[in-house]
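Heads up, the chain below is alone and in the form predicted on its own; it's given as structure tokens.
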Amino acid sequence: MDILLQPFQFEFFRNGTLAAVLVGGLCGMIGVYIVLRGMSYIGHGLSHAVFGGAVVSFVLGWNFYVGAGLWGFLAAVLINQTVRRTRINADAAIGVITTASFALGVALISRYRRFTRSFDAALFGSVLGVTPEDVLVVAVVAAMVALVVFFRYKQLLFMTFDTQVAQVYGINTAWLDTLFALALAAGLIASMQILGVTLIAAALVIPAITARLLTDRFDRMLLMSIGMGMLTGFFGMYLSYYLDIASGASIVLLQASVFAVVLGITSFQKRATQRLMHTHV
């Protein structure tokens, strides 16, 4: 009992488990809108923009939050605003102002090498690096969030799967989409010390996917993928402990593993279905 509750000794690794714990329910509650709306690319590509913005913060000695929160907000609204005001796709767009602001991140780091150590947690994670003031920001933004989702939830819902009908009852869609955008931006900021900005849109799209595997409604997924992130996040950051990897990827990679299994029992289970059909026919 002494060696598996080892870890907990250690101030850094409750941090660091608190912060998981949390930051793998608020992705798992977003990334359900994300994956319904077709959006998995902006996940990556927020991720991405904001570590630009981080760079940018760190070299003119902003605050870390409120200088990456607002350019992964700004980027968000921009992402919209070109989308709707011209011709291009979301996905272009995604791809030319996130991949933008990611290189002016690394322009930047590669200009002042002094930087480059610090920003290895913002890329792949690390639990050493959390504090108990990471973990308040994480807990507050997870609760921001879910207020949103709780007092938006239906207007959430009928834009998500279907925009035009949303806006002919009345739905003010284009501030719900920057309510969003900054919600988003809010939790990429709040993952980024646990995940690292290359492992965040894995951990906003697995916990979706995997519950949209299970059900078909969405109140249901929308409990089992925040459930599945918080589980995750937990014991993701009990194995990097022993297996001496990074915090994101071993969440990430545990989450994978979860999707791998449920995806098996669920192609076994529809096809044993299809063929008790054919052989009633």
Given for the second form:
Amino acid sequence: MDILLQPFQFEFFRNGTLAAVLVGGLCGMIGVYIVLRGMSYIGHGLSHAVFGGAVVSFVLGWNFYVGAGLWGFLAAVLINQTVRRTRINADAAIGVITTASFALGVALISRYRRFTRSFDAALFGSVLGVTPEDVLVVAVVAAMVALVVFFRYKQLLFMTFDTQVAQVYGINTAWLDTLFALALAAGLIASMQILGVTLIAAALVIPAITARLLTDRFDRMLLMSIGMGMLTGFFGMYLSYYLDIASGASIVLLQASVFAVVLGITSFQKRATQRLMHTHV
Amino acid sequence: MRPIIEMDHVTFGYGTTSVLQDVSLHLHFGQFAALVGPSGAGKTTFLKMVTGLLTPTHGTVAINGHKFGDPLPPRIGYVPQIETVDWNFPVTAGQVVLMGVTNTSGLFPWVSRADRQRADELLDQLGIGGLANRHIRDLSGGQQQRVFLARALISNPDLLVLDEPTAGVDMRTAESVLHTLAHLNQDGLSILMTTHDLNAAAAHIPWVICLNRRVIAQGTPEDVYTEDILNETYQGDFMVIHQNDMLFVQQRPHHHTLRDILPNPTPGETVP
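Please give the other form, namely the form predicted together with its partner chain, since only the form predicted on its own has been shown so far.
In what comes next, the whole complex appears, and the chain from above leads the way.
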């Protein structure tokens, strides 16, 4: 028992674990919509765009959250508008806009080499730098995204299922898209410190696709994905502490392991059911 | 009779390509109409105008006297082509039906007892009661079509619009869907649907609109199914057969010879 409680004597671990649990749940929640809309790549792309925004805000002396948040939001809106108004597909729009933004960040880093080191954490995630203020930011963002999902649950479900038909039924999909882009950008920025730019995409996608393997109901998928995100956030932090590896990597590796196990079990069940049906026929 | 659809001098194009040219059409309350025409005739664009997804470049569209953008928008039940549905999406039949009342069912994620009851009643009425908890992928083509019909009906629409409801289903299911629509129309619902199946439209739908960028003709199948009108609509060679009080439309077979198909022979070469 003492071994399990030992890491909690350190403030950085308490802050980091709380933040990881909140980030896990937040990414699990947003990830369901991303996966079902076939935009899994947006997490990867936007996190890179946000990185560019973070560097720009540093150079200009802006507050990190304001600068990176605004940048991420604009990138998400730009992607949505490009897809809506042109013949460019979502994957291509994400590729162009977010990679250009990331390239800008890299260019600025190579120009102002003095702060290269501090961005290692942003790229790969670190709990060491998580302050109570960071935890507060994550908590506020998670609460706000949860409120959006709670009060716009039916509209988001309909829009995710079929955007065009949802419009016919009076749902303002343009406004919902913008709201979702805002929630996504805020979620990514809040998660950057813990998971790192390069690993956020996995944290968005893995809990959602694991939950999808386990259920055919949207409401259950959403709850399972949030639950898995929170649990893997918690236990991933333990792994990070005991194995002395980066927090983002341990959380994502744990999620990937759970996914592999669930995939194995569900595939086996499916084959067994098919064999049984075949035998009866 | 009051019109349910008032479309006056509507023109629409994508870029420089004109899709609809000066289309005027009034469909009256309680009418059941089929929109027919070849691929690329503008049927889908027409439906998008009627459902408010597209705004005409010129002209006006009003549904039950309401224009899109009015404070009181038109109440339309829309059934998309089932081929466009993502069948792996994690929703049950009941959840799909309840999407139809998304904007009127309150702020909270849960469903009111009244809405659930109405959804169950509709599924019963359409002959698929008891399937509310099934995943949409696990239903037959006809059952799937009915689920989307129930979603369109749950909000008590003024107008039901269906995009190719008989496409992608077998003949028996198509017949059954058209029978269901005829019953709904008998109960007073105005219906507009697109179809490629001219013979099914002749058998089940009392009003046909022939469209090819403009309205070529409209009327009862007996009025509209003439060789001249169909040839002009489809730019083809049609024959119309009347048999036992029924109408059948058939495209005349092309009698190609090798000379029609092969390129002109070069001098010295013979064509068998």
